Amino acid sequence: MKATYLGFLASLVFLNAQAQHKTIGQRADSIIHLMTLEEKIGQMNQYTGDWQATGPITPDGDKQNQIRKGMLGSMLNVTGAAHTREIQEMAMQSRLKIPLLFGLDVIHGYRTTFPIPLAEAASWDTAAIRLSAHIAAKEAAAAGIHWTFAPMVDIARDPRWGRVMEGAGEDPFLGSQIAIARVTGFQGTRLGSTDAVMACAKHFAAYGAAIGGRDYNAVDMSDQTLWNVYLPPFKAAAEAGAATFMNSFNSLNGIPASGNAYLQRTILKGDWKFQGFVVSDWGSISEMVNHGYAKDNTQAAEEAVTAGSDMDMEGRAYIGCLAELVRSGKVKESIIDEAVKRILVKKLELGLFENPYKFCDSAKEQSQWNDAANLQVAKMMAERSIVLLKNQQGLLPLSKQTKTIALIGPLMKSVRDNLGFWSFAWPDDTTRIITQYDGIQKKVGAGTHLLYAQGCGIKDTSTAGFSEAIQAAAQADVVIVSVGEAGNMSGEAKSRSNIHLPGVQEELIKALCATGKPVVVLINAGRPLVFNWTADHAPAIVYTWFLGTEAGDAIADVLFGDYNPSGKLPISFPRSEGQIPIYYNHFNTGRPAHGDAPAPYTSGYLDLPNSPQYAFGYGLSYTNFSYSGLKLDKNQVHSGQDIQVTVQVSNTGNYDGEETAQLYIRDIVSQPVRPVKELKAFQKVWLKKGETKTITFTLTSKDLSFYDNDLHFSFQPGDFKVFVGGNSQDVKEAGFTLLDQ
C-alpha cells in the first residue's frame, strides 16, 4: 500500500515537471491516466449549492464528502470569493486534487444588472452588447465564478414562451451577430483571464420552437428549418470560441436533446468540430424517463453519454449509473475518457490546476462591488435598448420645465421589477435600483410639481384606484403612466397563453386618455405584449422592457430628450395571440394576401390583418430619417463575385439621432422556396439634423446561400431582390440576377 502511494506521488511530481513541455491536451491525457473510473465519472457530475438555486433545491447530506472524494467536477449557484474558496479547498483534499468549476446563470449582469437580453437585442449594437457581457463577466469572475450559462441563442418566434426574454428574438442573422458579441464579451481575450468567464451557448437545439410556446415542450420541425433558422446562432457561437454548450429540455423530432446524437455528435462535435464540452440542462438527462425515451436513469445515462452529453447537471444519472454501464460493457470507457478530457482541458485553460483559487479574490470582488463605471455602462445600455413605438405630434421629448406631471401606474415606483427575470437579489437593492419615479424626479426642474397615483396593481381586477389616478391626471399638464408585466412574469417556466397587458392596466390607460390630457405610456415587459387599444389611441408609447439597475435614469433621459431613442424591435409584436407564431421572414403561399384587407380565398384572417402590430426592425426616433438613391454596383453577378449596395440616409428632422439601416434580400425563385425577406446586414449611422450620409453594404455568395432539402449549403442562380430601410416593412427596393452557380 505504501509503495503504491509513493509511486502515485512520484507520478504527480513527474507530471508537474513535464507540464510545461506538454500541450494542454497531453496534460489532460496524463491526468486521465491516473484516474479511477469513479473519479472520471465524478468530473462529469454537477451539483447545485444548497443555499441558492435556479432550480429546485436538492440537498445531499454527503455532498461535501463527495467533493473530497473527487466525485464532483462542477458546482453551480455557489457565489462569492469566500464561498467558492471554501468549496474549492474541499476539492483540494481529493486524491488527485482536481479543481472544481463554479458555474452560474449570469444572464444579464451579476452585481450590476443590465437590460434583459431581448431588450439589449433591441439596441442592434453589438459593441455595446459585448461590453455589457464583459462587465457581467468581470463582476462574476471577481466573485469566484468560472462559467456562465449564457448566452441563450435560441431563435424565438412565439412570445407566449417565457424565455423569449433571454434571447435575441426571431432572426437568425441578428441572433448570430449578438451570439458572437456575447461569447466574446464573456470570454474576453482568452480563457484564464480573471476578468472573463467561460460562455455556454444554449439551449442546443431549437428550444425556442416549443409547441404552443409552452416551456419544456416538444419541438417538431423540418431539417431545412432547423439548419436555416435555428442552428445559425449556435454555429456562430461555436465559431466565436464558446467554451461550452448546453443541451435543451425539449425533444426534437421525437428525440430528447440530451440524448440526441445527431445534434451533439454529428453536428456539434462532428461537422462544427467543437472542442469544448456539453452540459445538460437541469435534470434533463434523467428527464428522458419522463419523455418516454428511456425506461430508467440507467438507460438515460447510456443514451446521453453515447449521444455526446459530457456533464450531467443535477440529474444524478451519471454518478449513479455510468460505472456499472462501463463495467457491463454497455458504454465504452473511451467515451468516458473523451468527455472527461473535454472538461479537464477547460480547467487547464482556465489555469485552475496551477492556482485553484485564482478567481477567489476577495479584494478584487470588493473593488467590483459598486463600480461606478459599470453603472454608467448599464445606463448607456438601457438607453440604447428603449424602443419608441409612437409619438404623435411630437409629444416627446418632454420639457424639463413642464409645470405639473402626473406619474401613474403600478410600475412607476416599483423597484425590483425593473431587473426582470434571471437577476440577483442583493440586500441593498432598494437603494441601488433607480426607479422610474426617482429617475424622473431627478431629471425635471425645481419648478416642476410631480403628482403620483398607483391607479391599480399589475394583475388587479379592481378599479378602486382609478379615481385617484384620474384626479391626478386632471391637474397635470402631461401624464406618464407605467404599465406592463411584473419582473417575474417572463422567464423560465413563465409561459403565458394570454399576453395582453395584465389585469385592468389597459382600462386605466383608457381612463387617463379620456381626461383629454396628453398621455405617455411606458410598457415594461420581458416579451412582446398585446395592447391594441393603447396602440391605436395613446399619443406616445415607449417600450422599456426591463432595463436593470439604472432603469429609471435611462428612461428619464429618453423622456426628456437627453437621449434620442434609437432602439429597433428584434421580434415582431402580434395584434393577437391568434397570429402566433408571427415573424417577418415567412414563406409566401400560393394564394398570398395583398395588404391587410381581407380578400376571399387568400391566405389571411377574416377578423384580423396578417401584419403584426409592430414589425421586426421597427422603432422611431425624435427625428426623421429618409432613404434614397439605392444602387447596386452591378445588376448581373457571377458566383464568387460580391455586390456593393449603397444608399443615402438623411436626417430630415429637428434632432440629431442614430438610425439602424437594415438590408434584406429575397431569392425570387428557389427550390425549396425561400422567405419573403431575410436580414443580411445592418449598420448604425449617426446623423446630425439635416445631414446625409451614404452607407455601403457588401453582399457575398454566403449571404445568398442556404441549406436545401439535402442540407447542401449553396446558392441557386436566378433573380434576387434587395431591400434597404429602417425596418422590415418600410424599404426601398432594387434587384439583380445571379447568372451561375
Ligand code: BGC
Second form
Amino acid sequence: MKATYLGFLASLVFLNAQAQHKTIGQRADSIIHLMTLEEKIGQMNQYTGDWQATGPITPDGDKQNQIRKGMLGSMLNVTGAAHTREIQEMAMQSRLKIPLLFGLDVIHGYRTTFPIPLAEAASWDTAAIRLSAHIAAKEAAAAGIHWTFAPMVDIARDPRWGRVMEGAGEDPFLGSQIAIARVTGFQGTRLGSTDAVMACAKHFAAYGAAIGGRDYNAVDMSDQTLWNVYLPPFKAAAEAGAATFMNSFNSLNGIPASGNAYLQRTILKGDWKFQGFVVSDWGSISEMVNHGYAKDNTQAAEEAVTAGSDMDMEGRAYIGCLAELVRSGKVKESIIDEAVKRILVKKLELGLFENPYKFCDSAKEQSQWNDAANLQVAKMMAERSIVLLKNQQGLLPLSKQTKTIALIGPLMKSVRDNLGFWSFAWPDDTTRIITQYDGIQKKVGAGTHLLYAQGCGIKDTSTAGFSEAIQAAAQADVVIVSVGEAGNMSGEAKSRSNIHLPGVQEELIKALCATGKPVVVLINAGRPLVFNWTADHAPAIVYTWFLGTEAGDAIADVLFGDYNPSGKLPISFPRSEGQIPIYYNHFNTGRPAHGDAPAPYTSGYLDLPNSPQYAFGYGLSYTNFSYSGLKLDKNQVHSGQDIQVTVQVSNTGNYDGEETAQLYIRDIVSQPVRPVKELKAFQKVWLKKGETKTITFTLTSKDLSFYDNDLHFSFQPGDFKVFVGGNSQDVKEAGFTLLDQ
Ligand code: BGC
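Alternate state requested, the form predicted in complex with beta-D-glucopyranose (BGC) (shown: the form predicted alone):
Let's see the whole complex now, leading with the same chain.
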C-alpha cells in the first residue's frame, strides 16, 4: 500500500515537472508543494564525493542513505558518466525522485587542460576564451557534470594572492569581457544542451582583495571601489546569464559574504534581478562561527539563508539546523521555498526531470575523451596566451637550423607543472602532456643537437647542478632556460609573501648569461613574479604562465617563429613586493610623483620607482607596431552622444603579426575622483608586414559613467582625456569636453 502511494507521488512529481502547459517556475512550485520541509532542506544541501578533495571533507558513511532519502540536492567532486549515473540512480530511489546536480571545478579544462585562466586573459581574445570554455564544458558534460564552479571573476591587484592565477587579472573592463566570454562558453546557447554546463560566477564578492594577499583573509573596502572595480565582472556575468553564483570565504567590511544580505539580496537578487541560485563556498556558512559572526551552526544557518545563500556546500549547517529554525519560527518557510525554487528551476532547465541520466552517456564520454580537435584548440589558446616581455636585437625567433641548443632549467622537462593548479590528473598524463623539451625537440628536427641539464630544482638552494648547465651552455649556440614556480605554488591557499623566482633560479640565469651565450628565459608561473636581474640582463624573456596539455608545442611554435607572440599582460608586474598592491588604474593623489625619480614630498618611495617592472597591457611581438593619427569625431559632446575614436595602426617590422590596440580614458575632474587611466575598449588587429589599418572605437556615455558616492551610475560634465596604444603606458593622447548632464 505504502509502496503504491510512493509510486503515485513520484509519478505526480514527474507529471508536474513535465507538464507542458506550465512555465518552469510553475512546475517548480508544483514540486515544492509536494515536498516535506526536510526534503526542501535536502535540496539546499551539497556534499563532496570522494573523487578528489578540494577542501576539508567531513567523514560521513551515511551519504548514500541520505541521497536515497532525498536529503541532498547536489554533489561536487563526483565525475565520470558511470559514476554519476550510479549516484543519480540512488537519488531516483528517493520519494520524489528529484535528480541531483553534479558540480565540479572545471576551471581551465577537464580532460584537455587549457592555459590557466590568468594566462588565457593575456590573450585578450574573447572568442578564443569562449571556445576554450565551450570545449571544457563539452568534455565535462560528457562525463556527467552539470555545473562548473567557474568562472572566477574576482579582480586581483595583489600577486601574493595565489588565486590570482584563476581570474582575469586587475582590470574591471577586461575582466567583464572575459567573464561574459567564459559564461557564454560554458553555458552555450541554452541550458539543457548536453554540450554545455551551468556556469558559476565566483567568489561573490571582493575575495580578490584579501588583506595582505593572504587567502581567506578579511576584506575592507569602500563602496566606491567595490562598485567600480570589484563588482563589474560579476554584474557582467549575471547579465550574460550565469546560472549560479558562489559566495566567498572572506568577510566584507565585517560581514562574511555568506551572511551578507547586502551582497546577495540587495545587489545580486535585487538590483541585478539574478534568477539563478547562490551556492556557498566550501564550508563558508559554518565558517561564520570562526569569523566570530555567528555563535554556532544554527545561527550561521539562519544568517546565511536570510542573507540569500541558497545552497550549503559541504558545511552541514543547513541540513543540521534549518528545519528546527523553521519550526521555531526563526526562519520563514517562504525563504526556504524561494531557495528551493531557484535550485529546482535550474534542474528543470537542464532537463533533468525528463531524463536524470541525460549527461551520463559513456559513449559520448569516450568520444570526447581523445578528441584531437580539442587539443588543437588548447594549442591555439596556449600560443595566444604567451607574453613576450623582452627580445633584444631580435634574438627570437630562433632558427630551426640552429646547430646546438642547450635546454636548461627545472621546468624544461616538467610534466604536470605545465597544467598549473585546478587541473585534473589523468593516468596517461605523462604521454599526453607535451613537455617544453619535447615540444622543442619536435620543432627543430634531426639537424639540431640538443643538450640538457636541469641546473637546479625549483626551490633548490644548492648550486651544485650549475656546472653541468654551464658546460652545456658553453657548447651551445643558444641557451633556453625554463624557470619559475611549480604548478602548485599558485592556486587556492597558495599565497606567497616572497614572489621572487624561487630558490637559486635567478642565480642560474646569471651563471648562464655569464657564459656569453645568448640566453632565452622562459618563465612559468601562476602570478606575476619578481625577476629584476633577469629583466635587466637577459636578452629574451618569454612569460609562459602554465599553458596546459599543449604547453610544449605552443612554446616551441613561439620560440621558432611559427606563431608570432601577441599576448598582453592582464595584470601589472611589480619590481618588488613593496609596491603591492600595484595597479595601473590608481588615483592621482594630491602630490603625484612624476616619473620614476620622484621629487621630495611627492607620493613615491625612497628606494623604488612607482612604475611597475612591466605595465598592464604590455607585451611584445616579433614585429613592431606604431600608432598615428589619433582623432576624435568631436571635441565637444552632449550627454547621450557617442564619440568615434579613430587611429592608424601600422606594422613597421619584419613579420606579420597581431596587435591588441587599447583605449583608455581619464575623467580629469570629478567627484569623487577617478583613476589616472581606465581601459574602456580594445581591439585585436592582424597586420601584414608593412600594412596600416585604421581602427575605430566608439565611446558611449556608459563608458564615461561610474558609481559616485551615492552609488548612482552616471557621468559628470567636464574634460576627458583619451589614450590609445599598445599598452597602458605608451599611448597617444587626445581629449574632449562633455558639455552637460
Ligand atoms: C574554493 C571554490 C571551489 C570549491 C569547490 C573552495 O575551496 O574556494 O572556488 O569551487 O572549493 O571545490
